[in-house]
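The chain below stands alone and is given as structure tokens, in the form predicted on its own.
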Amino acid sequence: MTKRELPALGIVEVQDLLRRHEVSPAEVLESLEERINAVDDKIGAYLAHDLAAALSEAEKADVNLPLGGIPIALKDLINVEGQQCTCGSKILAGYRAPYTATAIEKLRAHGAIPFGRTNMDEFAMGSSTENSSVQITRNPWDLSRVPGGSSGGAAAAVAADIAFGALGTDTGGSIRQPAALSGVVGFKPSYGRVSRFGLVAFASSLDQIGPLTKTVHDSALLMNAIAGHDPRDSTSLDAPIENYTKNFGRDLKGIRIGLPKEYIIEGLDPAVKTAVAASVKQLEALGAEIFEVSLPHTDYAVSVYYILATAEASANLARFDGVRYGHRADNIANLFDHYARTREEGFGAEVKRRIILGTYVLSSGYYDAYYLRAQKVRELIRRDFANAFEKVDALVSPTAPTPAFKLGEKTADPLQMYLADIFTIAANLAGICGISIPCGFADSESGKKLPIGLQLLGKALDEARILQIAHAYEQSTDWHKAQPPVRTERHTAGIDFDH
């Protein structure tokens, strides 16, 4: 194993190696950067990132904790003191983390090294990076497609071999999504698991923060670092954590798995179809117990999502003003007009849409109608859940309703965009856990592969459940060991693409 080939592995794998102290970690940190320096300018999956911070954390790593000396990339929106936080908008250039978010603390306890700040859509509102201020970040796997939204800097860096493991967010799927379309493994904590503090708020009863990693057993070794109870964080749960690997290597006898009716809807590619109907009849032949079951409120998810997501994106927002930190416009007549133009300049359009939406469905003679109606719906998709998962363990769908799209083939119609989180939007609702795992490909009209997700459901806190079933059908399937095209001769000097 050269120093180049490094960033090809995984967690476990660069957890062995510096165990046995056939590298160091300054040496893993040295040959991830010289891997994003040759990759990233293609990707955009970065937006910065600082070695020499870095080494000095890895002079002072013991490898013999659970992920001693292992770099962990970041999306931009979680706080690390004295690194930038721009969560990928304009009102935010300048401005530097004055504290460090509990799950950083948490990884930095276990003996990771945060290492990059990952591009995202602006404040993690969107389904394709494409609403960064920064750039735009491709799709390894066919740089003219997106890699999926809002965590796609974080999931393209992964599944590019530029991180070896990252965390991102979930709102209503911004781990799962990007993780399909991108082809590596996204795992969404149950709301609560995982403490918030530190996390710049989007829609505060839905956001998680979560991990994108090259397997299963990555996703829960961090996992197994991250959650926990946390008094700074009025969310999170005061429950036991479990060893999230305690039960790899089990078959799936007597586990029970639902496929709700709901999500085999018209307008599901053939190839997802079709993957996914195999991924079942694997389970099954795993041990799995496959049922058909219902929920039978999945059609008004989407829509009280875009209710209740922008009405709290418009109060989380507001302490954005240029006043205290961030962008400020020049030559302000008055208060008004400083508070006006300053998140006129600062905010992008998907960002603004969201806050006008919020703030109408807030608004006096609004509030009934549609705020406390959509409060009164996501308790009826609460209720189909519970009572889904009083007759089977886990529930299996797509994670994505089509491969990856082309870059600004949806960014003309919010609507087709929003619709890209279909099948992840009613679980951030419900508050349970779920993940997406490689599943198949499908063939683009260029001839290139691009990767399909498959999304199990678990109820609140089984996450140990969840990550046992995605464990077992991964290792059954090699899915998860296929290669973007990025050349593999990692000796060589240069590294690029294939086109």
Contents of the next structure:
Amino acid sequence: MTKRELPALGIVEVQDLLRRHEVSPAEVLESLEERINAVDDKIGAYLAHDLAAALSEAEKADVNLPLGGIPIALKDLINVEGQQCTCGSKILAGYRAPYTATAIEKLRAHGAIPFGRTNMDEFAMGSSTENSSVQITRNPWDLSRVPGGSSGGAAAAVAADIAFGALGTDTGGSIRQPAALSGVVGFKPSYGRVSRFGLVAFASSLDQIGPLTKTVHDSALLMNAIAGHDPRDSTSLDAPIENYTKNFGRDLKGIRIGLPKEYIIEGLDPAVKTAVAASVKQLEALGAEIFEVSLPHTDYAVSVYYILATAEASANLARFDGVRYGHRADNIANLFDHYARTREEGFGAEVKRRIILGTYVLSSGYYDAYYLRAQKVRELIRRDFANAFEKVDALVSPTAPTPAFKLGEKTADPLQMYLADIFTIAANLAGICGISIPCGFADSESGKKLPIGLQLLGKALDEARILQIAHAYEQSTDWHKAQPPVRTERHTAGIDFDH
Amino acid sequence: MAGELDVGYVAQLARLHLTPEETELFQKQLGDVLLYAEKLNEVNVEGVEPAAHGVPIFNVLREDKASDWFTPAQALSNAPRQANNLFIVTKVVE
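What about the form predicted together with its partner chain, after the form predicted on its own?
Whole complex next, starting from this chain.
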């Protein structure tokens, strides 16, 4: 094993090398740094990566801990004391976190080293990472396409072998959708399973931190570290933590999987449809029983989401007032101007749009018609899932209706961008868990392979079972082993990794 | 309903200055989104309790106990303006 080959490995494999002392935590970090420097100018996954700080953590790393010495990249909206946390926004340029999120304290307690801040749609609002105020991120499978979003930097980093794993956040699909479009594994835990303390809030009743990794096993290991109750997050669930790898290796006999009939929609890409149908057959071949189920309120999920998420965002983003942290406008005439100009200069177009929409649906005269009605339909969506999970253990669907779309393709039409999340949004509304795993490829017009994601959804706190099904599927297929062109270009990058 | 959104007015409520171009663009774009959301009016929600969270949690209580948190220096570490351990703000009263 040379240093050049290290970044291509998954967490489990690196962990093995570290424990056998074949490599040191410092060498692992250095190999990653070299590869980031060699390929990330093409991808744009990272906003920052501080090797010196990570190396000083690596000196004390205990490789016998569950994630001992493993560097993990973080979406740039999770606070780590001393690190930047821009949320992809100009309003937080220069901000240094004065404290550390619970999820990261837990990661560190398991031995992992937070290394690198990944690009994202500003305040996690978007499905393509094009709403970052800093830079765009390109899909490692086709550099003319988006990596998905909002955790697009994290997904692209894992896909391009410049991160072993990453933590992102999922409010309406922001882990699962970029994982699907970038060809990696992305896991959204049940609402409340992972503490949100130290996570910059977008929509508090929907946000959840979760892993993006190369394999299901790696996601399970990260979940083992970050899951659990936190007294500092009153919405975190006080339920026992499981070992999320405990069901690995078991077949799927007796597992009942539902196929929601409402998820076969117009506009579903034919290659996605074919890949998902083949995956369902594969799950059946592994022993699962397949049933058609109905989620009657599916068609309303996107509307409910964009009312509730923007309402919550308009309240959460009120804290960016230019007083205690972040940007403050110059030459201010009065207090109103102080707020209005600071926010005008600090926020990008999509954030402004959502603040306007959220303020509107909460405003006097419209609250009942929009916000309250949406909350009631949310309850009906929640019941749809509860009813389905009385009959089946998991639901299967595409993660996204199409493979990765072109950069700039949907930026002029917010509604079309919102519809990219049509299959992922309902899980956040219902608080359930879900995963996206690679399940095939579509061919682009220019002959590039574009990854397709399979989504599995499970009831709240049934993470171990969803990971079991995903693991069984993954191990019976080769999709997760396919490599994007940027992975194999490493020898032509002009950098000698062995120096 | 969708036709009633006045982006200029709502931007004031949200303490957000917009250019005339942004106001016009958002008026059109958000009008489309609200039109799409009108399908919610088809749903019969009579007698349905609104869901604030996917997983209902009620009355999370803890002991009212003091614990260490930011020092003044930490709290001020990102302040746009500060002096004497205080945030300097824009004049509030005339």
